[in-house]
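Just the one chain here, laid out as structure tokens, in the form predicted on its own.
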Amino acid sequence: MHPSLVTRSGRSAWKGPYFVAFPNLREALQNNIPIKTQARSCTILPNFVGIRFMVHNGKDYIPVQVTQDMVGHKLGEFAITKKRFTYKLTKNK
């Protein structure tokens, strides 16, 4: 991760990125098993690339496949929490 990305975040630079230690990370990469997590504020690290996560959005677990472009972002950015509002027109007879 680039040093400039750490300084732009809301976290202090000396603390480094926030991440959660997932104990079954290696098994998930080998067996393609998704990891269920509620840690939406966890920063995606380069060793997470290729792993599937099931990120909790408050109601359900949303599948997220980590790619190289996601490194440095948070897991919660890829599991939306709000549904799109649609207004249904009813036909009166």
Second form
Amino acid sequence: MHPSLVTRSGRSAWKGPYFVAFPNLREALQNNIPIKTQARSCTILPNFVGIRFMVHNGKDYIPVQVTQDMVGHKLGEFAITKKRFTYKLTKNK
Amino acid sequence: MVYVLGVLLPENQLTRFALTHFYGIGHKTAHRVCARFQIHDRCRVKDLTPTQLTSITAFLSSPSTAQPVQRVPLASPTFGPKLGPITPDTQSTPTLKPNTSGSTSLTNAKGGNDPLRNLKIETELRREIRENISHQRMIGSYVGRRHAMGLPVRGQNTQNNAKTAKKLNRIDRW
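Alternate state requested, the form predicted in complex with the partner chain (shown: the form predicted on its own):
Shown next: the complete complex, the earlier chain at its head.
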């Protein structure tokens, strides 16, 4: 991760990035099991690369495959919470 | 008609306002650039000497490789005019010569305290913005999506208007 990302985030540098410790990180990487999580504000750390996540979007869990470029972003950025409006015909007129 | 790096600077404007015609230079940066080349506040573009113009051009074409600022030490509290007959001797000048040892510490490899070292203007800045947007789009983040949709990125309302975003937000901005 870029060292200045922490300082640019508006968070104190001594705190470091905000992240949630996943206890099952190593197994997930080995067995390619997706980690189901609701921690949308967790920063993607360099050791998350290659892991599959199931990130909660408020309703269900969206699959997110972490790549190298995503490091420094938050998990929630990759699970959209908004549903596009689609017009449905009313049944009873 | 004064052109600097292809940008037309109005002749009758004060230099520190004329410099804001560059994309990426605002009032603050323009003032700093003026200070660097000892251009006073009331100096208009037409009053600039050719030397000053060339030095500005040289600086703006590549701020990162430009010569570091020469630091002149301040006079000490005990400094005072010398009494007696004024002779143009060279003995009194060494006290105010540029302090070479001090300037090296201020301009280290990363540019040190020099705020203009990482200045980006015009095409360079535009390219950086375009790269940032395409990076967001490539990794498929929310920001990238909103750019692709031409909608506000930072949670503004979209029920009405969102005019600026519709005008500007796209993947290929320039």
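Nothing here was measured: the structure is a model prediction, and the numbers come from that model. Numbering follows the first chain given and starts at 1. Rigid core (definition): largest C-alpha set, two forms, superposition within 1.5 Å.
- Taking the core as the fixed frame between these two forms, we note the C-alpha of residue 87 moving 4.3 angstrom.
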